[in-house]
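Shown next as structure tokens: one chain only, the form predicted on its own.
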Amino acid sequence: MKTLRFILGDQLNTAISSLQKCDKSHDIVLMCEVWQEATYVKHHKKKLALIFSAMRHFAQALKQQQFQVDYITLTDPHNSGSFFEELKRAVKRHKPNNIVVTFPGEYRVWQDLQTWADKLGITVEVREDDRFLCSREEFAKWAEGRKQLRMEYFYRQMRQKHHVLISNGKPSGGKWNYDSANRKPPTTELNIPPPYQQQADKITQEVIKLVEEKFSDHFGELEPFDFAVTREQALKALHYFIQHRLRYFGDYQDAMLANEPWMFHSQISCYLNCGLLVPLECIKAAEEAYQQKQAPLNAVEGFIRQILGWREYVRGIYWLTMPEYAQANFLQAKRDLPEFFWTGDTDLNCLRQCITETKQNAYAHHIQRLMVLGNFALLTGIDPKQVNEWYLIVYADAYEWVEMPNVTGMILFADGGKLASKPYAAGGAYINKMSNYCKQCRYKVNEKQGEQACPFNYLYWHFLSKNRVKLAKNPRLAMMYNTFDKMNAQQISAINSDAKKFLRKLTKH
């Protein structure tokens, strides 16, 4: 009986479940690098060299191990380019009698799986993928009957299962959660610790100088490239944030500063997200490190949260909505993606910023990410489908189960409600609340009107004026409902002017 063994990229650690019972004298593991996967959207460089990368080196630990591993290089004069093609050639190499994967992390692989057996004439055993903490069947089952699908409720149910940040049947300290002490606005007298970095060895050269050849047209640029490439410097890198970050990133976690791309955040998306490492240990790291007061809750508690909480949340809602959520657009934008969201050339500062550090490091924490970059996309209305794709293009960590909930329902509001609450839309005083990027622009962040205003501010107004039919019924923004309805005729005609004004401009370019 021979099994062959399918590992997908972002699937990059011994314990999962496609691996688990395997025959190491008679299966074969099967890992390929190819064309299909690497430009059905244009990747950052970085993005693809880490992946390319980190499948190399897991390749190489499994062969340490004894596994019997065919691995296809991009560059193998018969590689076929897709996965089917890829598997169909292995199985006539190898003649297995069955074929083992494990779930797959997009839907557009799930699809093309489910024709696998059939055109194959063997046997696909697809396994859960059992990294992640809560399963597709039970967050199905916990939104079954449910008017709404708040994150909040799911992660309460998610520490009590899994007995993370409990004390005596109770949250520790009291709360579920302390994002509310977690909103300070940055000083630049912080002491920021410089991030992890990793010096790339011989296997991850060879593939910058791959990529630099055969994607030279992709975003972003490709060095340096300090990127963890293996498990064990996947673990040193969790080991820094904890040791080095995580006891401010409570605190600061919501915070911007010019050229501090990293601020206190941990680094560590990537990783989890191709398996390098997985969830339980990072949340069990960061408790350990509260209890031995090494960092105090909020810090700890927000960190967790991410992880056991929104990140196990939103896949959730990715494999319950799929596949009508990527079509979800409650808003009807429309608008084009301007063109300097792939170069950063643009007079507000605040994009300036975010935008060149995402091109330079294939990263932006999530406020840059939520209340800069896709606040202004927001506002401006642009088309939900050509926001997915620069999300999904532009971040290491970013695959499609996690990157689209983020953007279609919390950044867009596209899903009309079922993730987000409310439209997270701000003017410039959020942005110049927690950054220092409004000091360095050209537009003035606290004037309303004219020339010199901050867009953010007019787009804001404009955007719940032009969106009113549609929101004006939400509770959490009834508040704002009635301080626009407090204002003049002529205050009015200038925020609409000065919106339309800008979104002309917008469009030209």
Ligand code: FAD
Second form
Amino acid sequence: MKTLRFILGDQLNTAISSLQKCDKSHDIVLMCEVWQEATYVKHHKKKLALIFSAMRHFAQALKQQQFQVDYITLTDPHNSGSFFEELKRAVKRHKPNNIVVTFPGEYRVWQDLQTWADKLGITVEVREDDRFLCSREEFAKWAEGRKQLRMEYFYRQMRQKHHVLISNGKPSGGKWNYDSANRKPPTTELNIPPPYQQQADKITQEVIKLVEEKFSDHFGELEPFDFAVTREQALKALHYFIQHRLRYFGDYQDAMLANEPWMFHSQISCYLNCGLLVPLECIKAAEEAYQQKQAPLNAVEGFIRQILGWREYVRGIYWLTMPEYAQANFLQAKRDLPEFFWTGDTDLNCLRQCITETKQNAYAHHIQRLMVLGNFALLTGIDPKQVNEWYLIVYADAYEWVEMPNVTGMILFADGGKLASKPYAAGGAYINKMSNYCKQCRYKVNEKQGEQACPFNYLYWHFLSKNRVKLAKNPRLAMMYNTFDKMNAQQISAINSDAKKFLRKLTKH
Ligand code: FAD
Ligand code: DLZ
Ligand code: SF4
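Complement to the form predicted on its own: the form predicted in complex with the ligand:
Next comes the full complex, this chain leading.
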């Protein structure tokens, strides 16, 4: 019996289900760099370098463990450019009895995969994606019959199931969620440790050259490239975070400072999402730090909630709602994405800062993605398809299963409230409170009207007013609509005229 085990580029872990019970003397592990995956959107150059380098290092590690690996590079003259065609060629070469693959991360690959068995005339066994703690079936069962799906209740169930931060059957410290303790504004005196950096070895240098040559028209800066590319390095990055940053993760989770792209965040999403790390080891490492009194509960719970709660929850929502989710546009947003999302060339300093860092690092932390970039896309009514594509391109951790619920559900409220109970809309005051961006901006955050006024201020009220029919019934927005209704005619007319002027210019960009 000979099995062909197909490992996709985001399944880079020897514990992955498709490698279980591998017969090293007969089975072949297939991995392939394919043009279709590298270009279905024009991924950030750093993301391409990360995936190709991590794939090549993983193949090398498998070979060292005596797996028989068939690795197809992008420049292999026979490379056909797609998963299916490469699989077909591999079947011809190896004549396996069957194929084993782990369930893929994206719907488009799943659709394709379902045709492989018939087209090849060979059994394709699809195994559970064990890079996650909650299976699609388990999530669907949890969601069944619920009027509303809310992350908080899902998260509590996951805490109990995996016995994380639970003592005597109760949540550690007495509360499930310490989010309210995690909103400290930043100060410039913060002593933020430098990020984890990994020097590029020979394999990575080759990949950097490849990306430079073949993908020069893709978004973003390729160098300096200092990502971890092996499991050992990714574990080092995780432990570096636990040791140096976790203790302040909670306090400054929502804070933003110019030229401090990482603040106290972990930078592990790109490793988790390509399989170099698995969620439970990250959660357990943080829990251990709490038990050893190396980090306070608000930090540890906050970090664990992101992985055990949000990460699993958004994946659950994705598989529960696809393919319809990809079409969602509850607010009928239609505006084209402004050109400056690609260049950073805008005089709104908060946007310029976040886009420039995104270009440099293929990274922005959560609040930058949510409350600056996302908030702007929401308030200006940008087409969800274009916003989704942008987020999928620009971040090294972006795969549709995680990117889409965050964009369609969390920032754009395009799913009508399936994922979030209200739109995350905010005026300039929020950005000013949580960052130092406004100090360097040509706009004045405290001004509400006119040429100098911060655009977020009037865009916020314009958004609420424009979408009144769809949003006014939301109890969490009642207070804001009350405030709006107390404004006088002059104020409302100024909001409309400033917003219209700004939006007209934005469209012309
Ligand atoms: P930390 O802040 O240190 O958090 C720890 C971990 O928690 C992350 O590594 C990540 O795995 C997980 N996590 C945190 N928030 C979320 C979330 N909302 N959804 C899922 N996982 C979460 N995350 C991605 O991994 N890929 C994406 O493509 C992606 N797109 C996003 C788009 C938008 C509009 C928004 C608002 C958020 C998006 N996120 C995405 C979630 C989050 O911003 C990133 O996971 C986080 O910024 C990664 O940086 P970090 O590893 O330093 O995270
Ligand atoms: C993201 C990515 C890229 C850029 N390239 C490849 C590749 O060449 N070969 C591969 O196996 N996987 C790649 N990936 C990851 C896949 O896109 C990912 O496995 C699917 O999106 C399913 O989640
Ligand atoms: Fe952004 Fe407004 Fe602050 Fe300028 S003033 S940085 S546009 S929030």
